[in-house]
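First, one chain by itself: the form predicted alone, in C-alpha cells.
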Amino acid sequence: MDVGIVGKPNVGKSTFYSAATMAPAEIANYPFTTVKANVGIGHVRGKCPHEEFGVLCNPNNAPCENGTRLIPVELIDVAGLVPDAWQGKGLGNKFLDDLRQASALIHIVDASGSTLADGTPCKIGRHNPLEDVAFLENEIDHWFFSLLQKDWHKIVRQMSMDGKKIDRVLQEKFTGLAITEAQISAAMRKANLDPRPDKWSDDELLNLCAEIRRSGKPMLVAANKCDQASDENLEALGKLAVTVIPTSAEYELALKKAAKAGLLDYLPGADSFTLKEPSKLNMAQKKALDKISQFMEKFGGTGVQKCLETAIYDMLDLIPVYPVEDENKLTNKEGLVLPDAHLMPNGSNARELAYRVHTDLGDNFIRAIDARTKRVVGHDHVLKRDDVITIVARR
C-alpha cells in the first residue's frame, strides 16, 4: 500500500517526503526540482502490544518507542505536475506513470499562494490555492479519461460479445492502476449511470472517471507553508470536501534533524518537543523553535505525521496486525519478541495475513492461534486491529 506525495512543482514535496522518511531528496526554490521519483520509507503510529503482555519487545521491521511502534510504509516523491499533464505536458506522462502504484495521495498545497499554477515562485497571496486543488483532480480525472474513451466504443462492443460485467471490463482496463474491481463498482454506484454503457455521454464518462478517482485513489490536502498562510486560505481550504490538514513540512525536518543532533527530544506525530540542552542553542535557533513551537500549539503539530496517518488509517482503512511463530513467547524463529508489524486492510482474515508474511505460509496454512486467548482460528478469522497471531502450517 504505497502513499504518492503529489502536487504542482516548487510546493514543498520534496520538503514533506524529507520530512516524512529522513531520506536525501533534491529541493530547491525552482520548478522541477524532481525529475525522477524517489522512493522511500515513512512511518505511522501504533501501540505496541509489548506492555499489555509484559514482555520487552526486540522490534525487525518496526521499531518501538517508548510503547508506539514505528510501523513501516513506502512512500513516492511524484514529478510535479503542471496543467494538461495528462496531455504530456511540463513532466506530465512521467508522473501520471510514477502515480500508477499509489494506493492513496497526499496532495501538498502551498497553502500560502506564494507558487504560481506552473511553479513559479511569487508573491505570498498572490495565488489561490483552492485552484491547484481542482487542477490536480481534474488532471487525474482527464488521464483517467483518456484510457477510456479513446476505445470506448471497442470497449462497448466486446463487453456485448463476451457478455463480461461492465464493471469487470472497466477494472481490466485500469490494469496497473491499482484500482480494484469493488472499487469500479463503488464508483459507478456513486455515478447512477444508465445500465446501458452504450447510452454514456463523454461528460457522464468523465464523471465516471472522477468517481473511480475517489474510490480507487483517495486523496488529502496538506495544507503545507501554513506558517505564512492568510486566515482566509486556511479557512476556504477547510471548506473544501476532502480532508484537510494544516501542515509545514519545514518545520517537521527542522525538529527531525534537531532531535538527530540530540537537541531536542521529539516523537514525529507529538503536538510539542522537549528541548535537551537549551544552553547550546544560539539565540536565531531558539527563536526559530520558540516559532515552530507556536505552530504546533495552534495547530496539534506540523500536520506530516498526522498526514500519514491519516491516509493509512482513514482513506486506506488498514490496521496493524503483529504476526509470531510461538504464542506463547510471542517470538519469531530467532527467538525476537513481537518483531514485526503488517499493515491489513480492515477485514482481512488469517489466510491474508499468512499470505503477507511468506507465500509459503498461505499455500500450507493450516489454522490460526490468538496470542491473547490461545484460541485456535481458521483461514476466514477476521483480522483486529492489534492482534498478535501465530500462523501455522504443513512444513
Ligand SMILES: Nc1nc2c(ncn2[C@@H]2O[C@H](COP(=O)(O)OP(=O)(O)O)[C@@H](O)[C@H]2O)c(=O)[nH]1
Given for the second form:
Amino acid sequence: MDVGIVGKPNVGKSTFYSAATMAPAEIANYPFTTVKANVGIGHVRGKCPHEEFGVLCNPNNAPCENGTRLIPVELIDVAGLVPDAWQGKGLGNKFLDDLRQASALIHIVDASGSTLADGTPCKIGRHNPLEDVAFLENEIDHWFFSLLQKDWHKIVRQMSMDGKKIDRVLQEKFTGLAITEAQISAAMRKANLDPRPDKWSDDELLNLCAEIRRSGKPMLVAANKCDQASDENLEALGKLAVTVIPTSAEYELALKKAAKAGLLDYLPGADSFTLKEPSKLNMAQKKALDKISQFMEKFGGTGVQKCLETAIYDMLDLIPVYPVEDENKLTNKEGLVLPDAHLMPNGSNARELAYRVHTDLGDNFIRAIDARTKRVVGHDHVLKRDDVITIVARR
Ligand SMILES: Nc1nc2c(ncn2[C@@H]2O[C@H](COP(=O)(O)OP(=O)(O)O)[C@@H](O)[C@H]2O)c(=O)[nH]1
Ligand SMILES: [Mg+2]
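Hand over the structure of the form predicted together with the named molecule; the form predicted alone is what we had up.
All chains and molecules follow, beginning with the one already shown.
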C-alpha cells in the first residue's frame, strides 16, 4: 500500500519526501532496504499495546517511542508532472509507472502561488494554486481516457461477441495501474452510464475515467509552502471538494535535521518542539526556529505527518494489527514481544492477516486467538484496530 507524492515541478515534492522518509532522531534506520531510488519508508503513528498489556515490547518492523509505534509505509517520490504529459511530454511514462504502484496520492500544491503551471518559479501570489488541483486531476483523467479510447472499438466489439461484463473488461485494461475490479465497479455505479458501452459519448467516457481515478487513486491535497502563502489562497483551497491539509515541507525537514543534530526534541506530527540547548543556537537559528514555532502553533504542526496519516488511516482505511505467536507472552517464535505492526484494510479477517504474515500461515490456517480476550475465533473473524492476534496453523 504505497503512497505516491505527486505534483508539478518545484512545489516541494522532494522536500516533502525527504522530510517524511528521514528516520526519527532516536532511530538510526528502519530495517528495510528499498529497491528503487525514489521509494522510501515513512511512518504513521499507532498506539503500542505494550502499556495496556503491562509488558515491554521488542519492536522489529515498527519502532516504539514512549508507547507510540512508528509503523512503516512506503512513499514514492513521483516524477514531476508538466501540462500535457499524457500526450508524452516530459517524463510522462515515468509518471504513469510510478502512479501504477501508488494506492493513494498526496498532491503537493504550491499554496503560495510562487511557481507557474510548468514549475518555473515566479513572484509569490502570481500563480493560482486552484488551477494546479484541477490540472492534475484532469491530466490523470485524460491518461486513463487515452488508455481506453485507444482500443475502444475493439473493446465494444469483443463485449458484444463474448458477452463479457464491462466491469471485467475495464478492470483488465486497468490491471497495469493496480486498480481493482471493486474500484471499477464503484466507479461504474457513480458514473451511472447506459448499460450499452457503444452508446457512451466521449464526455461520458471521460467522466467515467474521473470516477475511476477517484475510487482507484484516492488523493488529498497538501497545501505546501504555507509558510509563505496568503490567507486568501488557503481559504480558497479549503473550499475544494477534496481534503486539503496545510503544510510546510521545508519546516518539517528543518525540524527533523535539527532533531538529528541534537539541537531539539521533535516528534513528527507534534504541534511543538523543545529546544535542548538554547545557548548553542546562533541568532539566525533562533529566529528561524521562532518562525517555525509560530507556524506550528497556527496550523497545529507542519502538516507533513498529518498528510501521511490521513492518506493511510482515512483515505485507504487501514488499521494497525499486531500478530504474535504466543497469546499469553505476546511473543513471536524468537521470543520478541509485540514485534510487528501490520497495516491491514479495515474489514480484513484473521485469515487475511495470516496471509500477510506468511503464505504458509494462510494456507494452513486453523484458528486464531484474540490475545486481549483469549477468545478463539475463526478464519472469517473481522479484525479491529490494534488487535493482538495469534494464528494457529497446521505444521
Ligand atoms: N517556503 C517554502 N519553500 C519550500 C517548501 N517546500 C519546498 N520548498 C522549496 O521549493 C523548492 C522546490 O522544492 P523541491 O522539493 O525540489 O520540489 P519538487 O520539484 O516538487 O521536488 C526548493 O527551493 C525548496 O526549498 C515549503 O514548505 N516552504
Ligand atoms: Mg523533485
